[in-house]
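Only one chain comes next, encoded as structure tokens, the form predicted on its own.
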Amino acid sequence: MEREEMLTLTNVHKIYNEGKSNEVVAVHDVNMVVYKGEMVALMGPSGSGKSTILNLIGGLTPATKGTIKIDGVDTNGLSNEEMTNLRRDRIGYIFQHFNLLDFLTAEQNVVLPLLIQGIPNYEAKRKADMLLRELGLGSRIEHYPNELSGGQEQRVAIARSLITTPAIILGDEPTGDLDQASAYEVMSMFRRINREQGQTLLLVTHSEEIGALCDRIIRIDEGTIVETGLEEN
């Protein structure tokens, strides 16, 4: 049976300061596919373009050239509002530097995406508390980000990305600030939701051990895909 594509990048380029003397080609002619229900690692050296690709997919920065489709939707044709809605409803994003709101507690940071979707506050809090407890943060629900360790902040960021049950989760070094035992716990959770809920995951990581826990590894070097992990390649 033919697999359905969740994410398709075709001839994607990202050039900063295009046409100027300080032009930087961050991503060059990237072609890649992630199928529905896959858990894929995106790996490569520092500065190879991994985070740029994630930002392009998430609509956080526009591609200079090429096509990006998410679940069949060509993001090039979307208005800013439509892209915002797609990101809100279909994409979970785990930022490398957490991007938590300092004036909100752990629970409030996690609840926020559900409130934006119009979920009642009591139901949003119930889901957030359950998820935070599952991530080992039951005693930190009412703590603010500056009262948490880096690893705890990362877990809050992960909970926030999972709370809306998005179709695809984009993780930029989602286990980077966790110790090895905690990293494996989080990867186990990712695998469980991947299997039970069919969510697609694309995770940027430097760790070969973390990459090995995914279905396959896509490798990038100097802004170009050099390995897809697919048998036909």
Contents of the next structure:
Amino acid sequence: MEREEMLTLTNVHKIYNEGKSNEVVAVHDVNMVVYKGEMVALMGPSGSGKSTILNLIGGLTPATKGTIKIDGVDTNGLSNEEMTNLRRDRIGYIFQHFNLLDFLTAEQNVVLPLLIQGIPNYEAKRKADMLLRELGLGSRIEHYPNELSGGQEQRVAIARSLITTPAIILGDEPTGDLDQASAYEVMSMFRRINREQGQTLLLVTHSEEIGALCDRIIRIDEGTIVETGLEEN
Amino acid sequence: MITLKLAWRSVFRRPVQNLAVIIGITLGVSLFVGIQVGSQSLGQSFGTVAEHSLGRTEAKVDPLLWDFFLTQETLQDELSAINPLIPPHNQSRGSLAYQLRQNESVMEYVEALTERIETTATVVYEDTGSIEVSQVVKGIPVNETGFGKLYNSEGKILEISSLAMGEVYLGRDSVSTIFGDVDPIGKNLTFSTSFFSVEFANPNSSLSITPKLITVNTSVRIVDIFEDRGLGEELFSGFIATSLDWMQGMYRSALLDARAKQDPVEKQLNPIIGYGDYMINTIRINFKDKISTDALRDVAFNETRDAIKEQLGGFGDLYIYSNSLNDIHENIADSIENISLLLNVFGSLIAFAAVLVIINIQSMALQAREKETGIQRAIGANRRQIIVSNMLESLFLGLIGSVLGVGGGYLYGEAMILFLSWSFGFDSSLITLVFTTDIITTSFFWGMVISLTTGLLPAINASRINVAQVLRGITPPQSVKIGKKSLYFGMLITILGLVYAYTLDPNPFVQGKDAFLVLEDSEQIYLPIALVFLGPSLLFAYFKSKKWGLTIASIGLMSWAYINIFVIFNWIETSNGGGLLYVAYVMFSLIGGSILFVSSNLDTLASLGEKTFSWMVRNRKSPIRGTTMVAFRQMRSKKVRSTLTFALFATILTLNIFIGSWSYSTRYGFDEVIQEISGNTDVSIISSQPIERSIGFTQRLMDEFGKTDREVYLEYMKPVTVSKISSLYYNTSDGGLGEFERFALGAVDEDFMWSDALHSQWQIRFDLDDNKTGTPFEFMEDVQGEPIANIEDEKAWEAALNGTMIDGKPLIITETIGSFEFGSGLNIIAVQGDSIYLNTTDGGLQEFLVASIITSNPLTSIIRDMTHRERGHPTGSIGIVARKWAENLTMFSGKIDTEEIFIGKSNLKEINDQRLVDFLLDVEFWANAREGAYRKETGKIHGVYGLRVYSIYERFLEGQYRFFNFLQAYVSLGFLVGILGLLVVASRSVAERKRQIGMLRALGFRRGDVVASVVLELVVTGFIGLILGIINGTVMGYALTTINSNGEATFLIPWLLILGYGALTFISAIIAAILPGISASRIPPSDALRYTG
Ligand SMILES: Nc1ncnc2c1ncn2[C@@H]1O[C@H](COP(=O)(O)OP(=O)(O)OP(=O)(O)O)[C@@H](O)[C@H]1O
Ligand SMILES: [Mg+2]
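If the structure you just shared is the form predicted on its own, then what does the corresponding form predicted together with the partner chain look like?
What follows is the entire complex, opening with the chain shown before.
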């Protein structure tokens, strides 16, 4: 099966505090592929290195060793600014905790990525309002994060990650704070955009049910991939 | 024990945070200490410097008129020698000082007593023609003890006894003015000085005498130079020191010479008589050390004065007796009170800024601390434990900060002393640093209080609120309105304020305007009225919202300040003493009100700013719009922080721009007034010795310097005669007779001016034959009074200038006395038609009728220069009478055949054009130098010197500049502290939001964008402060310029300075934000995201 690779991690290592007494090997020799248009779940016990892998892919932290290719581009060869631009234009991020900027309203949080891309204000606003309404937050547009429930916050974060229609969405437990019904709703939305716009999604989750909704599950334990979910393995 | 542990832990749990707190407290305490050390040292040093200027002279006897000499052979003896009807004064030989030394009741108190001649001479260095017309010369007895000594640059004592005849020591201060770069040792100076002899109008009938000026011309050789050092008067080296014997001998031979040359008939009728062998003109007394109190010194002084008066007989009243040390103590006490009040007002504002810094830093810890408190409570710590542990922590931080602060304050105080001595020209070794335990304890106290309140209050707050909410980071919504209790309480205060305001005395409700006439009495009006604004604002806070309440309160405060500045200040007549406190209230309300206004409306203003700014960058493709949104929103969300920061800027900038614009206006705002007052003349040329009319000095001068091909040339020049000094008596408003000691009479030809009726105002124009351009000299008459007899105003002018009399009284035109004195409050009360009296040399009074009073007068500069040279006396005024008439009176010694003062106008537009300096040097060379054309032609040195009219005011304002320099330095130090505080605040506030920065980076903010957003936020905050600072500072500058000059100075906005402060604000905001911004943007985003504060 000839499929285009969207994300390729080859022999990736991440060691925190290398050489110090509190050294932690968070990721050890990870090889991993996510194909274009795939919706993949990344699962593993707490502390197994899931968030670290997302951070490595997003270029939020440098790898100790190994190569990470995004859409064929080797991120090792990118300057800090190039990496930032790549992130800005091609990657959508949903964090595990404290997802929103608390001094901005829901709408402004969503609008921000568009503004820094240089999209005109009115257009950015229109897009954001539409998206927020779609996510059932039409009545919360002007609210600040501390006036939202955890689930609502998470949905705003999702909206923010979707707004730039990035090629890849990295979600660190995007449904973690949601009740089951909302979790399924969000997942079906992910699935919809995945189908309609061909976006690639890499989602960390603890829930087998949520994982089952994805195309495949990559399992990780103590920093190494234990299952890729691909048939060859 | 647990609490102690908790406290100890938290100190180290947030090391950076706490370090910042310590720095903040250190800054604050440093300021407290520095300000107190500075102002107290200043106070003391004023005293020390003033005492030093007296040297060991504690009491002094000076002649009423400078050039009369004290002698034991009093005038009475002189008279009796000529007229046998007058009995001799009958006293033994020997100088007055000698007589005093014989007097036991005097010597009981006196330690040392010296007699000297102190006078001024005109000295010319003939190589360059450079001239110093009012060089102070001191003739010092060879055996003088108990007073100052002179030292040369090698520290050697220069003995008067080793001077030969005609040799002098030159003081360091005088070197450069006379010699420029030339080494003066061994050089000769042409030296000319004059004194009065007495000429009898009619020796057989009465005491009708005329002082006769005798001039001495000689040459002196400079043997050595003495420096500014040593105790006493000799500290200030701006004089020539020579031996008393030599001076006495010189005067005596000049007198004999004049007598010998006198026409034999004249000699019979009006003989020149001398003063005998021991002429001196000043006696200085140093009391015994046991007289340490002012009261005892008074007793000693009175005793001595009485003894001298007895010696001098009826002529004792011709001398001025000064209880110098006590006088100085009194003066100093007054000025210290004012200055330290001023310093404290400004100091408290700077300290306020420091407190803002501390609160700012402490408030940053607020959320973290609240959360921590929440956790502690969740795991079972009780409120008491939490509060105690926080208190211990605050105490600990406060302690460290205060200790460091006291040290810092000491350094700050030292720095202030340096500024002080630099700006006031003191010798810094004279200034002792006042560093008392009092200062230390109070500063410590305040350091702890601030540390405790700013550290503990949030903890108490946090310990009260809902644990669950705190843990979620939710700040409980504040109630929008105030409660009934606060309303009632506030209303009560308002009513009390009203009642209090109504019982005030003076009372604006009863007296209206008049209540404000004297600021010193009316300062208590300010606060009660300010309090009245509380009422309406509380109503708004109760019925609408707190925000409305604050807005109304701030508007109230500001309007009251503005009403004061633009209305009430115009009613005020004096501006000293308590006025300063009143002005301080105004300043506090302006600053407080504006800060309150902006902070309660920060949302509206920031969103307005954001809209404007994003509109400006709306078409940019760059991330700038995202950056803008983040910056503005961040600012709005951290309302307290932003308020504290812009308030810091606002306070410091208000102070700086206030002082800046005030001093700028004082510096330049008088130019127009000066131009007007001097009747548009800009140069005077004065000859130290009268020049015969036949020489035609004006014509020669115009031939040489009136050529229009010169860069600077004279448009016209006109001789006037200014007769020296008389006393002016005038009617006071209470019906009595007031006296000015110095009053000069200018006598002018009738063709000098003519009057011209122009509407209701009189304009007097100079009508000069050689006025080539036809520019009219104008001077205005602004006081309209009663007509004189039946002569109309216009005719009165003409009559005055023609020498007409009315009812046997001559007419005089006078100037408003003291019109240019800061706050002196001296104003001649006579109006047109009133009588004033001038004393004549025969001891009588001559009555004059005031033809008119003018405010601008081309002769003003001359008389000001004269009074300047006449050191130490109240400045006087000038009256103008017709020359023709003046010459009839023996007391006005204007001679028809000589001229000495010439006034004129150059081609330069600006009165302060510095090119005039060189021009006048050329004139001096032409007239005085060995190679000068005029000197060569006439073969005689008249000692001609040029005077820029403007220089009179420069001298006059010099003291003000020094004061302003000092204030400027003082408040700039505040600026420095503000910037330091800002650095700490900014770095903490950026560090605190690492997580946000991480998120922004994850969303695609480049490093530069992150830095830009942080910088923009602080720049915008600083900008708000800048705007407030500019508005408040300029308005305050306007207020002070107006009050301080009684409305005479034009207020000038110092654009360059404001621009400078603008730039400084931006730069400091950028610097403060950029370093922490960059370092935060460097952290890998994933690490930043993990940061939890
Ligand atoms: N910045 C860091 N410095 C040091 N160690 C780190 C850092 N970030 C993560 N670690 C360590 O790396 C390991 C992997 O952490 P990571 O956050 O990737 O786990 P995770 O799989 O996302 O866990 P969870 O499901 O709890 O979110 C953990 O042992 C963690 O302690
Ligand atoms: Mg994780």
